[in-house]
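Just one chain is shown here, as structure tokens, and it is the form predicted alone.
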Amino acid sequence: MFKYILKRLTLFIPTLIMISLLAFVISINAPGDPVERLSKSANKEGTASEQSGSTKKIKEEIRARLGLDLPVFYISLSTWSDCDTLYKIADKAQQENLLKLSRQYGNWSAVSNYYHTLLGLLAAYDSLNVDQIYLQHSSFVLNEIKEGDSIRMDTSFAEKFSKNEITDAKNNTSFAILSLLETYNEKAIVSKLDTLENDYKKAPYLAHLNPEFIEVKKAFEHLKTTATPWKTYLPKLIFYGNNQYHRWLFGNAPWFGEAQAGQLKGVLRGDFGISYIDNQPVSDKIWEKFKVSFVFIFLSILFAYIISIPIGIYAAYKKGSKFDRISSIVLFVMYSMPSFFIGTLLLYTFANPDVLVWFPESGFQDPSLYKEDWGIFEKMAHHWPYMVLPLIAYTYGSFAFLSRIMRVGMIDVMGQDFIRTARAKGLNEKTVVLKHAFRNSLLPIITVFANIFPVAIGGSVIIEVIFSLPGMGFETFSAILNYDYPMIVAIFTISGFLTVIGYLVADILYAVVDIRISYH
């Protein structure tokens, strides 16, 4: 048995690697930019100018903290036209556009030159001062104003261009350059460059930007004339040491000792990153929610097995009897009623001031009374009233399912030769049923039990919402609504890991309950 367990654990390694790879692929291909989301939440305080000046620095810090300034994987299959350090470009949209340009023209050096001339032109806008330009393109005019018998000279501006006109021209042309940084279609680029050229001609106060704009046009013409598209057909394999997957899996913290500030521990050490919603560690949030869901799921499964297995055994033993028929009808009626209906019915009946107020209507504890320093029995006594109604809603639907499985398994075993032999040997009926038949009919029940592990991490969305339980089901639902991908990926990864463990436990239990099963 030990050799078999060791062999299965060895075979689980590639399975877990594939689960981690799939989770990682989901995380990096999720819609939206995590840097943008986290930078917005990190830059809520301060004046507008302070926020504008610190946004770029904050984004760079977040990229470094999340490891997004590293290549994606250990190996990258690219072409000779691609750049092997493209991952260093901070803006995700610009990074994708540069890749498309390099695949389109096949000359990375020309693409890089064109990109940097655009950045140079965009940087030139930082030196533009609307007030200064307005003064330069305005002139003083002396006006004679008659006041009674005297004449007063008044000085006023003769505006060539208004401030709003200058500001609009500056904003429109800068936005056009930003769009060029994300445009790879040749016709669209030519059209935008022509539009920019016309805008500069109409706005003489932007004349000092012409040298940078001419450099952009020259760089683009050079890109077209030196195109080498044949390079896109030559594959190239690039190897990276430190990369995003390595950091996601192992982190950048030492394996022994506590991690320092800003260091990650990696998935293998329980670090799934930070939540996009509140910047809290995902592992901490999962653990707090998991404890609540696990208590309910564990108790509901325990009660379901304790109740349904005896019903299934007795129904199989009394096959076709009145008890078998009535229990089947009652259990299937219960199974057909959805959990949200039963949960709502329980609340309206037993937590309603107009009917009965036997139990609290929501939550898992009373924050005004609950104390963390209570003992285990005091905590259980406090939580128990909050758990009764949710446990009923969790458990009732499992009765029919488990009892039917137990009944079918028992009926199949009761008709086998070894049961007839046991009866022929003179064993009493209780021994035959409970010792011989029951043990050999547990295999289907064990198969169902193996699926409990991944369910434990998911919780029940409907029941937890109805009873306002702070569990994993409600947290998963909230993560999906808010696009909190680190939380979603963490739940996916842990569920996959628990599924693998569940199958291993099931295989071991098969050998325990059935001596005919032997692993070598």
Partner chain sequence: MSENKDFSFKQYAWKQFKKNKAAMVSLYILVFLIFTALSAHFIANDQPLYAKYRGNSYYPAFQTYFNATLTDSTKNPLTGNWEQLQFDITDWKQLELERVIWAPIPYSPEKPDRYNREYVAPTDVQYYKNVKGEIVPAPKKFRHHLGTDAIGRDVAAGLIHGTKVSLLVGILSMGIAATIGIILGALAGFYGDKNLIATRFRYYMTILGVVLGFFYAFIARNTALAESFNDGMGSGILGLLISLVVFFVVVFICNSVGRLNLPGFMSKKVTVPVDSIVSRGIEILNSMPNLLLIITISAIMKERSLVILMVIIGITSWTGIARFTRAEFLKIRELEFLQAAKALGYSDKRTMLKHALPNGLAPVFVSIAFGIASAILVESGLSFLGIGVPDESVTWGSLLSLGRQEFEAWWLVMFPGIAIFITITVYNLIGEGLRDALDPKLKQ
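To test you: the structure above is the form predicted alone. What is the structure of the form predicted together with the partner chain?
Next up is only this chain, free of partner chains and other molecules.
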């Protein structure tokens, strides 16, 4: 038995690895740039100028904290043309664009050269001083002003270009360069370079930047002429020791001793990163929600078993009777009813001011009455009206399913030889059914425990949303609405882990109930 459990446990390891991999792949592919989102929520105070100065630094910090300056996975299958340190480029959009460029031209060194000349041009623009240019291109003019008989000399200020014009030109061109950094289509690049050149001709005060621009054009021409697209058809495997998955799983904090600020503990130690919404650790937020959901899932499965076993037994025992036929139809109908329909109907009937107000409409507690220091019974007394409707909605689906399985299993067992033997021995009907048949008919109903559990976890999303219960399901829903991907991934990983445990429990129960099964 112990050996079997051990064997089962080792079989679960690949499953857990797969779940973690899937969760990680999902978190990597989440749309948007996490750095942008986190830096926005971190940087709400301060004036605009303070912000722009500190933003870059904050972004760098967040990147390091999230481990985004690392390669994605242990292995990377890429083409010969790819650069194996591309992950070091901070901007996600630029990084993607460089990848596309290198796939398009198959010559990383030329792409890199082009990229650096562009960056150089951008830096030159950023260092432009508008006031200086303005003064350089303006002059003082001497005017003769006749006032009656006397002629007075006066100086006036003649500006060739207005300050706004220069600022606009500067902003426009640096915007054009930024968009070039995210363009990979050859025609688009050519047309953007042409517009830039036209801008130069229109604004002679930018002429001293021409050398840098010519560099860019040269680099692009070089890129076009030295393209080696065949390189993109050769596969290349790259191995990375330290990578994002490794850090996501194991963290970078020491396993023993205090972790320093900014260090991650990794998923294995219950650290799921930080929420995009409020910068708080996901694991702290999730625990409370998890407790609520778990209470509901546990109670509903318990109730489902308690109700469905007697019904199943009785229906099977009185096979073909009125009770059997009616209960079969009712159970079948319930089985086909979507839980969100039942949930909404329950709300409409029992929490509707127009019909009946037996139960509160939503939530898990009344914040004006609820006190944290209550004893467990007071808390339960407070919670129960909130729990009735959701529990019914939670329970009924698995209850119908379980009753049907119990009935079929019991009918199957009642037809077996050992039941006939028991009856032939002269045992009374009660002993035959409850002692001999019952235990054996439990087998199928236990195996489906493993199937009910994941369904219950997934179903919690819908039911918790209907009844506004502050559990994991509701949290998933609001995380999706707010694009809070670390939260979604964390919930997915935890649920997957719980499901795997559910399977393990079902297998062990199976072994306990059916002594015929040998596990060696």
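Think of the rigid core as the biggest set of C-alphas that the two forms share within 1.5 Å after superposition. Keep in mind that what you see is a predicted model, and the values were worked out from it rather than measured. Numbering follows the first chain given and starts at 1.
S.K.: Could you tell me whether the Cα atom of residue 472 shifts by at least 2 Å between the two forms after core superposition?
M.R.: Yes, the C-alpha position differs by at least 2 Å between the two forms.
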